[in-house]
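Below you'll find only one chain, the form predicted on its own, shown as structure tokens.
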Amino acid sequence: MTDLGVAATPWLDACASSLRRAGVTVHVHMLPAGEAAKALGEVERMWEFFGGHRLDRRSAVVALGGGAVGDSAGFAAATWMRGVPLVHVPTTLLAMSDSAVGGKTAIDLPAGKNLVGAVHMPAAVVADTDTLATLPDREFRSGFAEIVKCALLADRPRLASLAADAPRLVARDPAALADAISFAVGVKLDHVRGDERDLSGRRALLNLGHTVGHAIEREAGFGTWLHGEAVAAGTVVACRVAEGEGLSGPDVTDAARAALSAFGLPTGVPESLRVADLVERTRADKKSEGGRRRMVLPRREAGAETRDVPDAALESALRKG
């Protein structure tokens, strides 16, 4: 690697100084904080950056910081110069468990999020759970979100285990977080392999909670409510039309809350949002076909699928909470 274009966090100086002292020439470019740096702006700004310090194909671009930065880095990896080396650097818990992890990169639109994106394998992800002492607490928080719904699709037992260990991993305790983390990535990695590009349905699933949690990032407006306090909301409101459709039972969406609730995520949607404004914006969801609303809804005993979902099954789950 000869230059190194880094998009940075408070952690930048260290990695920054770690990859002088190596011998590799660094360029720093600054993204703004949470979903601001997903918009097409920053990643032209990046394109600038890039084109300015001649970065090539012998280059990589180092995504230093949470989701968003990995997101719109990641997407200005993946389109210059028709894809450059991209390595991760996740400085919280959501981007550790999830989003640094399998590839994809996308930016937001004015009718969706992440409706724009490729997928770009990092060539490394580094993960450093010393990170995570300085993420605000609410921050660290909704990262579990992600952890709870990989335990909701592929190890029910887990999440009563979560519950209880939630003191634990709340108090940051350096061994939990490492368990909990390798957990989720282990799920992930599960569903992405042999299915990187999302065709054959196995990786969808890994949206369980996202077609609703999107929708209330984007009516609530982005930074109001955090990604993982979405989702979670989201992924009780799947449980709920799952009910409704016959798929599954009160047991899972009460294990699943109670895992959610002890790390002190919300579980309802927010009451200063109207129902068919919810219903109408997850239309515009990636997984939707041919007008229909598909959504990731889980099964009584294991797993998941993706099924139809027709307005009256959802606003009954809305209104349920």
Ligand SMILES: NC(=O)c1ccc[n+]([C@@H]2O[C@H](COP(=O)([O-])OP(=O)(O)OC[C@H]3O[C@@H](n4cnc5c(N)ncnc54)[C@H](O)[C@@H]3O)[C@@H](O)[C@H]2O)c1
The other form holds:
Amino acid sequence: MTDLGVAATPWLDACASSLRRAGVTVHVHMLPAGEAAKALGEVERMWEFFGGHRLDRRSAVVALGGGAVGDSAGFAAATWMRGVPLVHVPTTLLAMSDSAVGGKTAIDLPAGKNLVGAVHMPAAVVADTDTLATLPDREFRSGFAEIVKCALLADRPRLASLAADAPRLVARDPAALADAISFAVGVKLDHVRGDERDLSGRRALLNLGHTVGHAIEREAGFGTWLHGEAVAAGTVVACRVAEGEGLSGPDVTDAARAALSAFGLPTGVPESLRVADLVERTRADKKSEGGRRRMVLPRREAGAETRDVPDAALESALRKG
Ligand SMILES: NC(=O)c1ccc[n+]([C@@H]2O[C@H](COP(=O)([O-])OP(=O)(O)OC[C@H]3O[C@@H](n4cnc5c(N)ncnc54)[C@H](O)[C@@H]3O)[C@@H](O)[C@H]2O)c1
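Next, report the structure of the form predicted in complex with the ligand; the form predicted on its own has already been given.
The next block holds the full complex; its first chain is the one shown before.
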């Protein structure tokens, strides 16, 4: 399964031909590019394709592409015959460092993103940083938001080293990229292990920056801001809320902001969005309980915790930019 367009077809050819050389029978099915891949109609087309090629439990689905292909093809693999093996071959920085690991698969409904899905752990994840060569600059840079978030969550000194390494990373240096990606994957796995189904609160810490990030994405209109860009701005707001709550200090906010800026990512909420609308939007976040807004906030020394955040505290953090 793939959605790679003309610029990236070499990666599809390389993947399919290396499997064929190894004696594997390969059938290729294309998905539409980006979020459009995460539609129920596309999953139905995949099921029909699987049926047409008699895919059984000894077969595997290979999801070659960004997070959208991984989520959609992953859901098709999770549901076909109650689950067939899935191999992720991520080709965006976000997919390599975040979405291809952890087992979440999902499609979108008109009522919202990722509303239908399954937890289906991949049998393998094969990430080749060479494939990032064709990724457009904006998509590429936005992938660093989740890596910076992982540093804020689990390794504070790394915030400064990421900022220092930014020129090499932005130049797509393979060794620097491999190091940053494996760091983020390690942090993600550490939070997923033991809480695959997001029940104990450990996995939920990975949502740092996402409460306000999702609100920005929705208020600005999906696609206006890339996910990573919205998460970058949301991460700075979470740092400011933590400061206001006495949980963290300005040094933590400054270090996060410096790391995000080094990748050219936004560190403030767009002026075109109204603070009151964002405050309202965050109430509908999936972490909210009984109308109370729950946000993941960084702690002063290390780590993060989930806390109730009243309107006034979020409003004041949003007004600080
Ligand atoms: N399952 C999870 O845990 C998880 C975590 C985070 C995000 N997500 C999901 O991931 C999706 C976003 O993923 P994304 O940021 O990778 O975007 P994407 O999958 O939408 O890909 C962005 C664009 O880049 C193109 N592309 C992919 N690889 C390329 C390459 N190497 N060269 C050129 N073009 C390439 C795609 O065709 C697409 O047009 C969202 O749907 C989000 O909900 C899932």
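Residue numbers count along the first chain shown, from 1. Rigid core (definition): largest C-alpha set, two forms, superposition within 1.5 Å. What you see is a predicted model; the values in this text were computed from it and never measured.
**Student:** On a core-based superposition, does R58 travel 2 Å or more at its Cα between the two forms?
**Tutor:** Yes, the C-alpha moves 2 Å or more.
**Student:** If you line up the core, does G83 shift 2 angstroms or more at its C-alpha between the two forms?
**Tutor:** Comparing forms between the two forms, the G83 CA shifts at least 2 Å.
**Student:** Taking the rigid core as reference, does A22 move its C-alpha 2 Å or further between the two forms?
**Tutor:** Comparing forms between the two forms, the A22 CA shifts at least 2 Å.
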